[in-house]
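Just one chain follows, in the form predicted on its own, and it is written as structure tokens.
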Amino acid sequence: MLTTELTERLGIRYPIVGAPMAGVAHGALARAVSEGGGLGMVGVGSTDAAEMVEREGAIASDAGRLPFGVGLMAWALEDRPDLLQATIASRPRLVSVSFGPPGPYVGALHDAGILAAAQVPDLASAEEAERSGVDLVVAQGADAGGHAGEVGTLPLLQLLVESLRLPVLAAGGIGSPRGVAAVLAAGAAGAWVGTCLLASPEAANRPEARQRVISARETDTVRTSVFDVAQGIPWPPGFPGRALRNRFTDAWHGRERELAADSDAGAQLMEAKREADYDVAYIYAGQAVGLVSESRPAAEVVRRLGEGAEQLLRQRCRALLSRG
């Protein structure tokens, strides 16, 4: 049985956390991840209503039966304290505050008996998060889907495990039992996964998006800010989003200044989102997308990752250590 600081502190079967993907990881997906033995997270976007947090949290916990977590964005909380209040009221086991300093929010979470985490893109941010009192950090590599920094998962994980006293989770490029086994062997307390859940039926995305994910190859993503620029979303510098390439990225990536002044392009993107036209609309996904070849229930994905990693670690360690 896989046992880490994460499984012990959260009381979960597998050291696997479902990433809080805004717009995709709502209550149904979080509940399914937790039912599979991991920790499901509800992702909260900057424009989501506080009522959404409480509603989806109730679904995720299945009326208090299951542990779950919530993912918040620090830069959004500055103007949306109601999101933090609603999150605390929903009684999650863990809350991640990322994409900005988590310090202003850690005290309120701890006062409510909630563990605090932060996704970090580099060592300096990780050290700041540790000083702020978070309970764990997530090494979020550039191979992750959605918004992330510039350092790859494996180099970042090694830096943080060597430098911090806190448990470190790994995020980015983990989409199979081998990926989970690799980061655990490197010292991670768990795997933080998102892309491998994008085709699950419990995800809050569209069926057309799930099919695009299934069809995508590992080379079909791009790190870009064009979707945020077109929508006028004020993401802080240094956090472009990794998404599936399409006509919109091909047309506008590298031309962000022109895009910001083109209202027609923004309107085109909004219409494509409504119509599920993913030649234009965005699907945030990481480089592990090439490992997603079919739609599987999220609980099955988690069990497969956890049980497969456990078996691989036993076999590989036995084989390596018995030689010589």
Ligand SMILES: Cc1cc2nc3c(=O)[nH]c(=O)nc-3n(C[C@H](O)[C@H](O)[C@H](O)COP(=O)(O)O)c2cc1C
Second form
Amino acid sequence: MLTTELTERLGIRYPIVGAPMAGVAHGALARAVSEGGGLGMVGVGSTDAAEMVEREGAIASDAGRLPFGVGLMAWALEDRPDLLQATIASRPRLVSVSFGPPGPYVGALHDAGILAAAQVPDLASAEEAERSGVDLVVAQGADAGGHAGEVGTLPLLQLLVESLRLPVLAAGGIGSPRGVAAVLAAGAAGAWVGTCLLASPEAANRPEARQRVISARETDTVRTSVFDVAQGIPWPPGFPGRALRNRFTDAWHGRERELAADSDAGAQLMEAKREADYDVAYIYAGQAVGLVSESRPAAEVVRRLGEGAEQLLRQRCRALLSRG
Ligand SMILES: Cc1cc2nc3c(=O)[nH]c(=O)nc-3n(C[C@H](O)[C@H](O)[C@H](O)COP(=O)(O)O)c2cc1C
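Having seen the form predicted on its own, I'd like the form predicted in complex with this ligand now, please.
Once more the chain from above appears, this time first in line as the rest of the complex follows.
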């Protein structure tokens, strides 16, 4: 049995969190992760409706039977207090705030008996989050799928585990039992995984996207703002999104100013999204995409990660320490 502050505080079997992923991690995926023994999270994007949060939260919790979490974006909450209210009304165990300071939201979450997490890209943001009273911090490295900062998972995790008093989770590039074992051995209280769930049938993405995830190699991603620029989404600076490279990124990455002025490119992207044409439309995914080689139910992914990490840690510790 792997026991960490995360498994103890949340009462879950494995120290594994299914990352909130807007547009992909809705109620069905979150429920499957929690059924597998992890904590499933619902990802809420800047344009999602408040009703979506309550509906997907109800699916995730399976009428109160399962714990679940909700992931919010700090910069989106500034104009959308309804998303925070809907989140609190859906009664999650944990709420994460990413891509900006969590401070303004911690009090309301704690008043409702909800644990607060901050997903952060660097040490300064982590220290600010700790001062603002969150319960745990997620070290999100640049290897991660979706929007993230520029420091790699491993250096960031080491810094945060050394510097904070709070439990730290590791996010970014973890896609196999070895990855889970590595971050636990380094002092993380858990692994926060997104990309390795992108091919699971419970995900809210399209089957064509899942197939691309299965085919992609670890070298097939790029950190880019082009999809946000083309859609006019006001992401704060410093958070490009890691996505699968395609014709659109090849054409526009590095030419973001021109792209912003090109309304045809924006229209083309919207059309490609509707048609599931992923030579143009985006699939956000991290470098761990190279470890996803088939579509497995999310509960099975979580169990394999948890059981495999436990076995590896036993074997490696025995082998490494036996000659001492
Ligand atoms: C498709 C996708 C969408 C994401 N959307 C969100 C989001 O809405 N909120 C958030 O906090 N993080 C989001 N993330 C980042 C994850 O929370 C997490 O940091 C990341 O998936 C971990 O790295 P990995 O993808 O290598 O496992 C997203 C990631 C992906 C792949």
